[in-house]
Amino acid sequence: MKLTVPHMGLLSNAYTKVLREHGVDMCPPPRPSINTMNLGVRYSPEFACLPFKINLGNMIEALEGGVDTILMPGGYGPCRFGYYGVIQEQILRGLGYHFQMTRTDNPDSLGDMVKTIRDISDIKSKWDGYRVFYLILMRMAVLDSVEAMYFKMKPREINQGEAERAFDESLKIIEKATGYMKLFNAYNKIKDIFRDVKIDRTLKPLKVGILGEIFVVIEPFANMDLQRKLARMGVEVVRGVWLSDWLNDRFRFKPLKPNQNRLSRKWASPYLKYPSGGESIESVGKTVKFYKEGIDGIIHIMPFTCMPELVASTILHRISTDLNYPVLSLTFDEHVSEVNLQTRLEAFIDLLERRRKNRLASRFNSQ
């Protein structure tokens, strides 16, 4: 069995090496590219969202590369995502591909996820299944920490490119950490690597919160690497959606970390009392939170046709008006151009810089 799973940010970095250690012939597809997009667009329904199209393109690339088994989460919720695997399997079989589609019927169930891991690997005992799944979750948490450190350091770095080198080196270190003690030591080493990045501590860069649909926030290709663009423009990215938080809300592998979904419901309550699917409640709740924390502005990103985030976008417009808080909404599909995105980002950052200068001028004049 040659198994593949479509990409989603750094998720494949978390599980590929670990599952290979337990007898799984993991064959990740190529990183999403224009070819991936073109394949997905060609064979997807027109109304399908961008994550669906990228996932489908990834599956086709993997099947063309010799893969015979695809693993895809399924089940109910959080939006149309629950139906992806079923529809994608029908499309692929209609194209003449022969393969096995393995789906997790309930991706929110710990027992179901562990059963899936045991089914595809040489792991026999239930205890070993839990131990391996927990290790994958912890690796994902460390990978998210590496990205957060990069976003903190990049706008402050003195030597151009040093933060990128620290990020790349960190990924290589995590790749080799296939045990708990190795992962613990790797994390300590990574913190030392980022501490060695020379930064200008006097700089106070603009801070921009990134919120929206989880796949488009996490997968760089889906958002045209928006967050790296901002970091290279000297902006500190404060991401409100992390895959390890999403997983922790469901599996509580970090029990001391507060449940982000519950907190978001509390923060969102003046504007949205009930979740409308996807990450809508986090988008609304964390916009209010970021405003109170002094984050300079919000960029809300979503795939075209995403109903949960469309609901959130409408509410964010009201929050922006009520609080006089800058919110830029960006919708991504196969038609968005790089130039258009860059122009809108530059205009938004220029707006935030002018607002900051005006605030400082007001304080100076009042004194």
The other form holds:
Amino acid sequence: MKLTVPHMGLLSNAYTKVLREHGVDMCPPPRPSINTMNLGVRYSPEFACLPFKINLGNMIEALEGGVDTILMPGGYGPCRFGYYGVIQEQILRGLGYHFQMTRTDNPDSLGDMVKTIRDISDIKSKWDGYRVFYLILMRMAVLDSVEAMYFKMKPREINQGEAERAFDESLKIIEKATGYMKLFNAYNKIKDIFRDVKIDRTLKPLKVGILGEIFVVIEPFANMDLQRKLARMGVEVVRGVWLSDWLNDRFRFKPLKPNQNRLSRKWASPYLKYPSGGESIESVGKTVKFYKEGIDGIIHIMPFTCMPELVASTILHRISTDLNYPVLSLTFDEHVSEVNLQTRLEAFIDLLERRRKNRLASRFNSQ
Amino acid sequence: MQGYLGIDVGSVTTKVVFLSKKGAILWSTYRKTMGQPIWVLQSALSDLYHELTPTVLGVGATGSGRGLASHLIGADVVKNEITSHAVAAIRYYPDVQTIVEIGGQDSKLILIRDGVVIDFSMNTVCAAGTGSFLEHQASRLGLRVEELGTIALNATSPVRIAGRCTVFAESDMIHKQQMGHNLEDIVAGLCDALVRNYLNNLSRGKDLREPILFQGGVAANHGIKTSLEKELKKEILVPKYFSIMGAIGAALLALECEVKATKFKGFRIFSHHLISSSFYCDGCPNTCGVMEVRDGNEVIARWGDNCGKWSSTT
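Shown: the form predicted alone; wanted: the form predicted in complex with the partner chain:
Then the entire complex follows, led off by the chain already shown.
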């Protein structure tokens, strides 16, 4: 058996390493690229969203590379995504591929997740299943923390490219770490690496909150590397959606991190009382939260035809008017032009900069 | 003569202005890009040089071809069109609250409060509300695009044309023609459709307060202006330099940032034989599209790669 997990940000990295340690022949698909997109678009229904297309393209690439089993996390999922595993399987069979597809039926159920892992690996005892699953979760958390540190350091770095190097080096260190203890040590080492990045402490970069549909937020290929683009423009990216937070809401492996979904409901309550699928409640709630925290503006991103986030984006418009808070909504699909995106980002950053300058000036004048 | 150069390389037209140190317009040009931005830029600069022989203190570049322009001639400020248009508008109308900008390929709506841009939107998927569409329809009706405005003003009862999509608008127009509506009413209907499309796509419940400025090449069309006024029930102002506002804004931004030593490469660039080309890098799965400009055999600029593998080699 050769198993693959399609890419979604760094998720595949977490699965691949841990399962490989437990005797599964892992074969990660190539990073999503233009090729992935072309394959996905060719064989997907036109109105399926971008995550579906990238996913499908990535699976085809993996199958071409000799994989015979696909693990599709997601289960019934938070939106249409729940049916994607089933539809993708049918499309792939229609294309003549022979393979096994393993889906986690209920992503909220720990038992289900552990069962899936025991099914595909040689892990016998239930206890070992839990241990391995939590190791995957911890790995995900460490991988996320690397990205968070990068976003913090990049706009402040003195020597160009140092933050990128720290990022790449950190991924290599995590790749080498096996088991809980070594992962913990790796985490400490990564913190040291980022501490060594020379930064300008006097700098107060603009802060932009990134919210929206989880796949598009965490998969750089799906958002045209939006967050790194911003970081290179000297903006501190404050991401409101993390895969490890999403998992933590379900499996409680980060004891100090409160349940983000529940908190978001509280923050969102003046505008949206019930979750309307996807990450809509997080998008609304965290916009309110980021406003209170003094984040300069929000970029809200979603795939084209994404229903839950469309609901959120309508509400965000209202919040933006109510609080006089800049919100830029961007939709992504295979037709988005990079030039257009760049213009919007630059204009938005200009807007935030001028706002901040004016605010400072008015504060100065009133004293 | 000293001053600042503003360049706006748009999809359809290229605008170049030369401002004095105080920001007065000394020279300007507005010409069709015709898909050859490099050549048009060279000829514009050549004309400027032969007419004024100016000393350039700073250069600002904007428009969709701003990257290309800045690499070719060396720009001190490279800004997006939204900021440039706003800066120029605020210069001439300090109390402006709304800018409607319709260019060749894109349309924008910019909201300004207290001299600061607070919100903007830009057309995403559809070019129905833009100059290219008008130009195309004008030529189909056997008219020049400049004539559309005056013809539209003579309409007695504008026909209703579906303006959601360029293709539908066109077939609907043909249909109306075959039904026997006269030319004036159809052209006026076209203007109405374009305005409806613009407002549906961009304004989406935004608060458009007066004074409202109408900028960009399409502002030359009085028919559109009248339709906008009719639809919004507000007065629309068309600035004197509506078509070159982006370039003015870019030059003002260069002026504003007090350039010490300009990156301007000098006027000799217009006599060189410049060729641009592109290729996809196959170094990693990103497959960045890399742009390259060559002066004869020598590569003078490369850009577009994420990692700097190509852009750092020149």
